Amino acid sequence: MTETAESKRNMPMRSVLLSGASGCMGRQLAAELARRKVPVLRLVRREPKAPEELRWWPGADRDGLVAAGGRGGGWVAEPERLEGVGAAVHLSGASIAGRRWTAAWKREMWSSRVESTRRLSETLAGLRQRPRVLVCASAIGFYGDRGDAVLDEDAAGGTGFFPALCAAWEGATQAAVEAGIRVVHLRLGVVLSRADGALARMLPVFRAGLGGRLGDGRQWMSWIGEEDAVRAFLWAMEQETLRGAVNAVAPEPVTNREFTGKLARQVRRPAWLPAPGFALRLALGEMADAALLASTRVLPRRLEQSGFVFQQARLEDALRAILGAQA
């Protein structure tokens, strides 16, 4: 990460509690915190393998939890180890894109986000020394399919499963809010990363010269570079003025047609093979409309008003920084 006056500051916190540390965003955030010499306590769902790991059971019911070894039915194995952490970042959740939304998978998405957030918030609220801030990942899926409408944090939520999931996900922090913990919901757009996510899945197809727009390509894509996404989480932890919903997207959303065209130019291949909407719906069902074909034109009003400066505000700059010589 580029060294700036912002990154040279010492984090005003003792340590950070992190869920979802094994995911792409979690790994990048943990690495940056380590670079800043901020201790990280990772919540893991398996048996801990290191002193800085703490087991929890975010998706278990209470009977299953006790059977699995949870102490006294609690969601965290050793809740006393949470006392005094300076901040908490919650990134856990089952994959939204990349697979069909069956009834079983929708229940998993709901449980892994809403229930885990509620349990973590209640646990933090019950501590004697609570963290001063809880930063939770959310998604711009909150707004739903809105055509060409320009959306900031004051826009109403959309309709359908995905907006309802996002609204419940954010609402699940109520216990933390009532306990006086500052809560920030970072509504992430499409996070551009070479290692994971939408861009990582698209790259092999585009490098083979088989890429193209999704549907008619007119739907808006609100995106953010991985580096700026990590910086946004750190910024939300540091800035006392930020609370509630905060859009974590670059200030220049693009249509899918623009995105695929610029990606094709970056990898020096044509983008001549579109994926028709009907084919995406046939292959992926409801997920295609909610995550691939929905038009969501979002601006980061609160993030910019708080003084955050994007290092990759333009899509060309982000693709060049992310892909570099790998293109």
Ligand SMILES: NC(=O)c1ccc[n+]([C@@H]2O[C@H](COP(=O)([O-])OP(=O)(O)OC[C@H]3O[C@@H](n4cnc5c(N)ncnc54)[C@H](OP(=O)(O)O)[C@@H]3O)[C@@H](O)[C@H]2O)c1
Second form
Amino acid sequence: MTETAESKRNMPMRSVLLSGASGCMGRQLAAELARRKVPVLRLVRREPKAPEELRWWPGADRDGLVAAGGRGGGWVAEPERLEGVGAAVHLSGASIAGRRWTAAWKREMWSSRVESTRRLSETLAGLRQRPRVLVCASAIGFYGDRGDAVLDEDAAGGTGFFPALCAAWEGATQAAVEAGIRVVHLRLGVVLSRADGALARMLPVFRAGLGGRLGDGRQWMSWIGEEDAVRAFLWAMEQETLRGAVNAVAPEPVTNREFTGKLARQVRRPAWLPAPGFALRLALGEMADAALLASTRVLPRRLEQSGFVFQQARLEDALRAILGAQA
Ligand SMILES: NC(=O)c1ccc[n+]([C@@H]2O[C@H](COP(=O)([O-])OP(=O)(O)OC[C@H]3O[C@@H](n4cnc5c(N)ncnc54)[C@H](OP(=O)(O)O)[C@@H]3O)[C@@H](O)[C@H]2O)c1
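Target state, the form predicted in complex with this ligand; input state, the form predicted on its own:
The complete assembly is shown below, putting the previous chain first.
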């Protein structure tokens, strides 16, 4: 991330508690916080390997927790180490777009978000010195498949499993809200990253000249560049006026057809091989409709009203910045 007046400004928090730190967003956020010299305490699901790691059991049931050695029935080992942490960022969750949604995987997607959020919120609410803010990842999947409708944070949630999951995920912070912690639900669009996620999966296909639109390509895709996504998390931590749902998407969503054309131009390859909707459904089941073919045209109204300035507002700029010379 480039050095700007914004990034040089002192963070108001003493330290940041981070879950899901090994993921795409977590690694980048942790790196940026380290660059700003903000201490980070990571919640990890394995044996801690470093002093700044703390074991937690976001998915275990009560019996599993006791068997795993959870102390005093809590979801976090040594919860006293959380006293006085300035902010918490919760990114945990089993993969949404990476695989077929079987019944078992849907349960995993649900519990790894809703249960982990509830457990973290209850733990934070029980502290004597609570963090000022809890920023929880959420997703624009909240809005569901909405055609050409333009959606801001006041839009109602959609119907189906994914919107219900997002609503329950956001609702699971109730204990933190009631304890007076400022809670922000950052509803992320598709984060464009070279290393991980949707773009990273598409790149080899497009570079081989085998890319193409998904379905009829008319579905809206609301995206955000990885650098702006990290900045949005930091912004949400810093801006005292932000609470509740905040869309983290660039101000110019595109249709899948436009996205396909722009990515193909960036990698200088043709993209003439559409993936028909029926084939995607056959290969990926419900996930195809909910994540790849759903049309969700979202605007970042609250981020912009709070003064956030996107570094990559246009898709071409984001792709150039992310893919750079590699394209
Ligand atoms: N990237 C996107 O385009 C995007 C878009 C919308 C929403 N989101 C949401 O934003 C959050 C962060 O995104 P991300 O891209 O960084 O996700 P990610 O790369 O998939 O990382 C999520 C992290 O969650 C933890 N995790 C994985 N499986 C888990 C399970 N079964 N139970 C509990 N924790 C588990 C892991 O961290 P540890 O091993 O360190 O615990 C993992 O690294 C996720 O909840 C994601 O769904 C992302």
